[in-house]
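One chain is shown next in structure tokens, namely the form predicted on its own.
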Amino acid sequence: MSTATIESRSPQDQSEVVVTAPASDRAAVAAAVARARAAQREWSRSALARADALTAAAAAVDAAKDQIVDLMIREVGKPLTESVGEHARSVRILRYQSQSALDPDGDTYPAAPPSDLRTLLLSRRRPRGVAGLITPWNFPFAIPLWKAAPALAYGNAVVLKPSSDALASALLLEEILNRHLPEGVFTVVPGGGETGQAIIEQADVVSFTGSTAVGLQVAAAATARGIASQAEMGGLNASIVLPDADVEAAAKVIAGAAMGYAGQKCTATGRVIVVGDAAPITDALAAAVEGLPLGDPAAADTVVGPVINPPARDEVLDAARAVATDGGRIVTGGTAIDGPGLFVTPTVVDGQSPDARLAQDEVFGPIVTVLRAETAEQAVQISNGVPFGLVTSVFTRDVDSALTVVDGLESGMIRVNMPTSGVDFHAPFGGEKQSSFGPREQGKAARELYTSTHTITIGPLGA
């Protein structure tokens, strides 16, 4: 049995611990995993039942507000404004789900002759078994939810690996669920890479979200086993602005998707691709990312809270360090703010080109640069040219530019005058190269996942 323990520390002061937890070692998956197989052939047989313990476990993660919204702030320095908004969508995940146990499982089809017309063909979608999953801190209960909810849903049970960084988030998740889902259905092992290759060697299908040398791994690991994956990884999004496009406006919007939640997200603009002159674009986005508020993510007005942790703020000074020997300037910020918290202000840089290590690595924190295009043809290919195709953004006043454009882009999600963050429940979530891999997350592309396809055909008796 591991002895190790796994630690999650506040990014607002990193000497508080925040949770500790042994660590599960091979074992210990595979006792987790026994029992969600046990317990998924019980679970798999009432959709109704199904449907009802989702619904309760909604109800039940509504009435948690209070206490979810303060250890998201706490644990992952997520802003108040936008922990509010998580709880509320995880509420709506867990609602929506709920009824996706009751959506039809199946289709029929006219048999193929010479057939009797009495012979039944059909198809059934049936749950995959134990789903392990694998996920970030940066959406502590989101991105659980939206694996969780509809891998329950379909009849599997649950595995959860969550990342240490959100390992109290997680143990709450699993408290409050567990409530109203038979025992061992859902289950968190808090865990490093041991844990989560142990539970791609042992699940009957994985989803993971996370880095694309990571995610890279887990679905060659799973293909491997000839199991069904799933990962969503890389973003380095881009926000293209045309000539027409509404300065200003445009600038306040690419703020608050590059640095808001000190741009801590997948969906995050990385980069920035105006069309003809980059002057007004930068200094209007230079002056709106300035006037963001930085600070205690308890606060109600704070926008760019603290990063998660030490080697995720060198990554951002690094990166911000190495800005000058790769062609370009920094415009504003680019500095660490002394104190226990893991603050960096959100930086503006300009005058590189599409090759910069910048415009061509993500990284994870708050920073953008600004790129120049001289048509829009040369903006999606700037945009294009990178090794990731999660979201785009468009800002434009023409709905004929909009659509020339958005014909040409290389990314699973495509915005026009809307930020590049941003998630909505229902409908797909997932990206294009290595963004992602495998079938699509969230509303009901996620069957495709979570169930397998068998196909029955019915002859009369006798036939």
Contents of the next structure:
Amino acid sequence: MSTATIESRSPQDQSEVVVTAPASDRAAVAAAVARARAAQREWSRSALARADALTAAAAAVDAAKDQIVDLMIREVGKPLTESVGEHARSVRILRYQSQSALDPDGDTYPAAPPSDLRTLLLSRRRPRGVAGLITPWNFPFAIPLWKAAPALAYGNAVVLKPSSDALASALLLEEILNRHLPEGVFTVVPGGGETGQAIIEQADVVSFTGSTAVGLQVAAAATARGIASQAEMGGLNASIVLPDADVEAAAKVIAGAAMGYAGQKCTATGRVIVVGDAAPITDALAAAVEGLPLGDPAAADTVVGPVINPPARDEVLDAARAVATDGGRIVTGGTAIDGPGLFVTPTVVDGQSPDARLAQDEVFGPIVTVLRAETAEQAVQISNGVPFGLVTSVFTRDVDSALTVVDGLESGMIRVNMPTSGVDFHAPFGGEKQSSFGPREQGKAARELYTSTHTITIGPLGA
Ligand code: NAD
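Moving from the form predicted on its own, what structure would you give for the form predicted in complex with nicotinamide-adenine-dinucleotide?
Up next: the whole complex, starting with the chain shown before.
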């Protein structure tokens, strides 16, 4: 065990330490991986036992609702309604993936002559072994679970390294799941980047979610070892507003997608691209943003809570300060709120060009920039003109216009008249370009990462 200590503090009050734990060094990770590898052999033997254990785990997570929701609010400042939603999604992910254990585990193929019909040619899915999961802080239960649940269902063991800012949540999850899983099958190793690297060096498959800078390193390190990996990374998601859109309705939806949970979702809206006259939507957006309840995330109506840590707050404030130098103006927001919590007023920026920093780099907080386009085609070009491609939304009343825009977008996920934020746990999730590396997550798509295949030919002897 290393001497380094991991500490998670509440964003509502930085003097409140939620949990501390020693960081797991290389040897501690090796011990966790060895335990996982030993437990995985037995775990992989019975699909029925896995389905039963994960079903029981889902019920346990369901029953722990109050504890989970309270901790999420305290540890990461997620507003109550969203914390309740994340808890419900976590239960559904576990219920859904528990049944994946019983999915067909292969295919059969016609065999070559001469004994085509008597020869059995088949491919059979098998677990990869120990899945190393590295997760961010912003969905402290749902993201670890949408990786761990399919990994476990398909017969892998899991070693999870959560973000230090969400350590208490991960430890609670470990405690709940382990009431129903065999020892060693699911282990949390606290730590920072070095612990993450130790996992990549020792696991059989790696799934990462976090920033693009780290994700690209993770994918490169896993690839250098020849193991499968997946990295879900940053986004700079656009909402395109066409001239026929319902301005008031679109502004309300975009305000929520940009500022809900203080904009700290990979699917948050960071750019609004307006085709034609931008003034009405900019004004409506500013009004909608100013109307969002900001404050204590435990309050029932709060939409905008604190940002996660002091560097995150500085990043938003620095971006707001830089707006004037990029030819833009702050329409609303851009200030810190005094007090023990890390609150920033939701910020709408106008007048920047698509190559301004704020329109090119992800700022993980409550800030959005409104850009102008002459035509729908130009809006698509601007939307695509960033290194990311996670999700884009389009606002229009015309289905032909929607389909034309959809066709041109370089995004993994596209939503029409809907917020960029929002995740369906049973549909494929992932992006293009530097937003994602490797196969998609969630639903049946998760099988691609967490299984490999044996191709088996069984012939009649001597044929
Ligand atoms: P981060 O990249 O700082 O950290 C993510 C995880 O990687 C943490 O567990 C961290 O400890 C670990 N890590 C850091 N350095 C590492 C290294 N060198 N090797 C291995 N692991 C290392 O991200 P964050 O601040 O926790 O989360 C915010 C980011 O996550 C944003 O960029 C957001 O867009 C992204 N995100 C993406 C998705 C998605 O599905 N695409 C979902 C949520 C968040």
